[in-house]
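To begin, one chain is listed below as structure tokens, in the form predicted on its own.
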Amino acid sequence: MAFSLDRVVPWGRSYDEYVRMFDLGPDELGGRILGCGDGPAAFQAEHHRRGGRGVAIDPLYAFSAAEIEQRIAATHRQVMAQVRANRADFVWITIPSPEELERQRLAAMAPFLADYETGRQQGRYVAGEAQALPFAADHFDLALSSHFLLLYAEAVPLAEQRQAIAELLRVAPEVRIFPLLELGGAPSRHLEPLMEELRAQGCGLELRRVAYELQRGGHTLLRIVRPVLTNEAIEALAADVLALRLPRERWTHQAHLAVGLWHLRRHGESQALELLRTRIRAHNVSAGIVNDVDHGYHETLTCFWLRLLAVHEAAHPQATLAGSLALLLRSPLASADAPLRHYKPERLFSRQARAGWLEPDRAPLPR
């Protein structure tokens, strides 16, 4: 069936709402963002004005600005009538009243309408559907679904939601979905089945409370991170390290983190540290890396990374090994320069730090 404008109720949210709904910080806003099902939201227009990079995709964008504006004018009063009839289903704090909500919604859609025709010509507004995205793999750094997936559980079957999420994870390594409720306010019927399937695929999953709530109970986003390695690949990597057959070029920062997580899960933090001391030294020798006062095994760095991995694991107790690694690699904790947030270089790279544990001199370790 062709997409029909007369069946759509366009309703757009502001840039600031997107920032709060999706917990967007400078790192996220600095990347290339896909908005899926954005409708007449102001986010992409304001993001572009601020120098951001992004694209919004929605079947609505097959129509002109004039047609969309006419549809907004024809439907916004019926939306507000429904809001007033169900006033108890909303939290009137940040937005204090239905009248203010109407004012803010109309104000949010105005910059979209002003930007739309130019943005469409520039490829920032693309007509299309989530289940068949017209973008290459990894074209974006982050994909957002605002008030579409999970919310319309009755209208969008589980199979279509599954397909849409797979497409979003194809074009971006991370997807955030908000809210996790259905239109009537109940938890989305698709949330648990989707999370179970995604967890089995090795995705990293996080339910994150955000600083936004208008629909009562709508204060949590679902964060999905595409797996970097499967559980089987991490097991094979650890086996190669233990068997002293991992080539030097594969002993990367990512491999260190994966092997560290594997040891932590199997043995706990204290025993993992004892094993890693022995096994990293042995692996280095097998790979032609000298362990001496200036090279090879580094006690302070090993202790530091294992502590960060333990903190990360404690925050994601339900993640699979692959899911935990996926979340970790999308986290500031995994940054190769993370130790320098806690140590001054002259202390971290000293012979004393290589030979034995030194406490941080810049910031304490997380607990």
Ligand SMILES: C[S@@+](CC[C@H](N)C(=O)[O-])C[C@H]1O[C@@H](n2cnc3c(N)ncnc32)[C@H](O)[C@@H]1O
Second form
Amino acid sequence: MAFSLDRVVPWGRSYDEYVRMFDLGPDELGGRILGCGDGPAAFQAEHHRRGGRGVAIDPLYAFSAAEIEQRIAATHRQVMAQVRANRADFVWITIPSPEELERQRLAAMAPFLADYETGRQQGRYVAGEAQALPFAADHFDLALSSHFLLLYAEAVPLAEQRQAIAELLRVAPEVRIFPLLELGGAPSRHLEPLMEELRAQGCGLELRRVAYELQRGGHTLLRIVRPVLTNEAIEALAADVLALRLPRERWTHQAHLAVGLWHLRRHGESQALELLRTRIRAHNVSAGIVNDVDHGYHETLTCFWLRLLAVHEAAHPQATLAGSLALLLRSPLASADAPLRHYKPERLFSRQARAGWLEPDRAPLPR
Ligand SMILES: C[S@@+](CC[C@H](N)C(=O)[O-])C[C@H]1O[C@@H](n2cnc3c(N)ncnc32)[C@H](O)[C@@H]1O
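After the form predicted on its own, can we look at the form predicted in complex with this ligand?
In what comes next, the whole complex appears, and the chain from above leads the way.
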């Protein structure tokens, strides 16, 4: 069905609301961001003005600024009348009143309108649909859906929500959706089925409470992280390490973390450490890696990573093994230089640190 403007009520949130709804910090804002279903929100305009990179996509962008502006003018009173009639469904704290909401929404749409025609020419506003994105795989670092997926539970049925999320995960390694409610304020009927399917695919899932609530109960975002390895692949990797048949080139940082998580889940932190001491040494020998005072098994690094994995696991108690790995690899905790945030190099790379546990000298271990 063609997207017709007279069926749309353009309504857009501010940059600041996006930052709070999606819990965006410097790491996220520094990457390429896809705003899916951004409508007349100010996010793209302000993000671009601040030097950020990214694109907004919406079927609305088939229309001109003048057409969208006319439609905003023709519909905003009707939206505000609905808000006033359902005043109790909103939390008037961050935005104290319907009058302030109206002022903020109109103020948020102004920078969008001012930026729109130039942004369209620059390819920053793309007319299109979430279910068939006109972008190459991995074109973005993060995809956001504000007040579109999950919320439009009736207009966008489960199969289309699923298709849209698959598309978003194709073009970005992580998708964030806010809110998790339907228009009437009930939890979205699609949330549980989608989470179950995504979990089974090995996605990392996180429900994160954020510092934003306008629709009552709308204070949580869903993070979906693209799978890295399935549960079965992690099991197979651990089995290869135990059977001393994992080739050296497959013993990557990612493989270390996956095998560490597998041990932690199965045996708990202290027994996992005992086992890893023996098994990493034995694996090294089988893969032609020498274990001596300067090479191979490193006690401080092994203890360090295991502690970090335990901290990560405690933060994601509901995650599957594959989901936990996916979330871990998206986290700054897991970057290969994490140990150097806690240790000075001369201490970390000393013979003493390799032979036995040394406490950090730069920053305490994460708890
Ligand atoms: C309520 S508005 C949200 C606007 C903005 N994200 C915000 O939070 O302020 C929902 C938007 O979803 C867009 N939309 C509808 N169907 C879509 C689709 N299939 N793909 C992408 N966006 C779509 C609409 O055009 C509309 O702009």
